[in-house]
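One chain comes next, on its own, written as structure tokens: the form predicted alone.
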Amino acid sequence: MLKHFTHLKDFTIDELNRIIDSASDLKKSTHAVLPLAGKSLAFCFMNPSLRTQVSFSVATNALGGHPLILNLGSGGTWGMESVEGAVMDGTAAEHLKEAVPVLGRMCQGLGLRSFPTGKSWAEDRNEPALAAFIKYSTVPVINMESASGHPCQALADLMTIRERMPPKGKNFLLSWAPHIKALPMAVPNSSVEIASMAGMNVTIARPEGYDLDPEVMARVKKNCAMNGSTLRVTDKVPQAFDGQHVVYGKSWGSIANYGQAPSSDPAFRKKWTISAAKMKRADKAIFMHCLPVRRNLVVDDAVLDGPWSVVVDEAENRLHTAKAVLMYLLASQPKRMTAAARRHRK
């Protein structure tokens, strides 16, 4: 059965785990190791990118393999459609019904970036395009984000806090910050579900009207319960850093104001810039946060730059991870065998 790496409700705590400790022994290994020689990997960009981009290209590239970067739809290929049925008569020349199989027959594995439209939730839920990469693969497919979540994202936190401390029974808080734009819900989505899956105690701290999706929710309520932790969703700060082990900044878009930017009032974004003072009520928690992120906005200088911060660790991380999941999709994988290697086999 062909394997993909695309959403955390797809695995067992257990299978995570396993990748993350197949990251670690990567992260501690100084032999080479090259089981995607020979493979060629394809990175499809939809949005801008950093982190994921360097990430997997050098993971593709340190296992041997060859990666590719495709930006979708911007200079780099041709713009693409992903509805059924669409008359294409607008922007996009090709459809991803075409697209993705021809990647799958040049290419061993695939990774899709798209962010949401944020015109409506609704649609957006449905992550078209990560939906037709799978639909359409002959090959394993890695989602990089999409509308919904971010597991790669996922799999680099919890190997971050395990390497400080065990996770089971630990605090967990995701703080709500301001931004200038309605950003996706994937990170802070991912971010709790894959906290409680370890068994840690979750509090979300977010103003009224930016609950996360309901279906996350339901999903981290129902692993709380079966691992015996708590789950707590409020809007007072900054009491909800009273205690907290591991603080996770995010800013997110509200689903009830769809698209539109948070409030720019001087004393709303103070409530919820991440501030050191805040930082202190916890107990001698770590602070995390995806990047790219807006200083003294999102949080002060002083704690990403103060001992509090472990951004830089935590992004480091995606690096060894990346090659973590690669392997789990791709070498137990059997190279393509070219017409003219068959016929000198024969």
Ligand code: CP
Given for the second form:
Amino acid sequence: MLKHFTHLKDFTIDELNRIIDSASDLKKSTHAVLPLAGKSLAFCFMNPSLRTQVSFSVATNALGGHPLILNLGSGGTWGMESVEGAVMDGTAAEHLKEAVPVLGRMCQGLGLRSFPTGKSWAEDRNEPALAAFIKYSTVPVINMESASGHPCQALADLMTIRERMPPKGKNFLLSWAPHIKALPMAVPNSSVEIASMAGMNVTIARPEGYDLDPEVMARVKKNCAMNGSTLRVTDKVPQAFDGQHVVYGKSWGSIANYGQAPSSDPAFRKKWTISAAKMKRADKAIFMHCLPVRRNLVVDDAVLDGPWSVVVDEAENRLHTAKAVLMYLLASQPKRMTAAARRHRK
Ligand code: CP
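Could I see the form predicted together with this ligand next, after the form predicted alone?
Full complex below, order starting with the chain above.
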């Protein structure tokens, strides 16, 4: 069966831990392994990226493969339509129904970054572009951040935690932070999902109206119940920082006021910006953030430049986990059927 790496819910924690074990081995290894020799991978970006783009390019190269970075709709690649039945009289010149299988005839793996539009959560959460990649691809697909999840970031996050503490039974705080825009919920969703899968006690500190997606929360609740860990959602900061071992800072937009930027009221921002005073309440916690981060809005300089911050190590682990995901997907893939074989099967 064709393997994809698109949603955490498709995996058990043991499977995710095995991918992280492989990433840890690759991080330590000094031997060149070239399992992707002769393979080309197309990493398709509908939105900007630094870490994801560089980590998958470098990982593919390091494993002997050839990465192609395609900025869909800009940088010389056609704009893509993802909606079934769309009348294509707008900016998109090509439908993913053709583009994805075409890429699959030329490449052995595909990645997609596709952010939400910020117009309708009901539409965004269906992830039409990622769904089209999964539906029409004949080769493995990697979700490099969609509307609802960023599983590659979550792998690097758990690897970073594992390097510092055994996660089971430790306290994980996801703390909402101010921003100038309504950011996607992908990273906060995936961060609490993987923390709950790993048996951590999860606290989500957020202002009223900033609850995460109910489907993700249902899975987090189930994971915590299965693991005998706790789940708490609160608007009480700084108290939420007390006794935490991991503080994950992140801004995200409200589902209730979808697409609207959070308040810029200075008192509101001061309440939610992650400060050294808040970090000092935690239990010698590490501070994590997926990056990019806006200094002195999301989190103060004193935290990012202080003893708590592991954000650069966390970003480095994107490279090692990218290699491990590529190995997981491509090291033992069955050969794609040729057109002749497909005709024969019909
Ligand atoms: N964390 C992350 O995905 O970074 P980029 O958006 O720069 O890829």
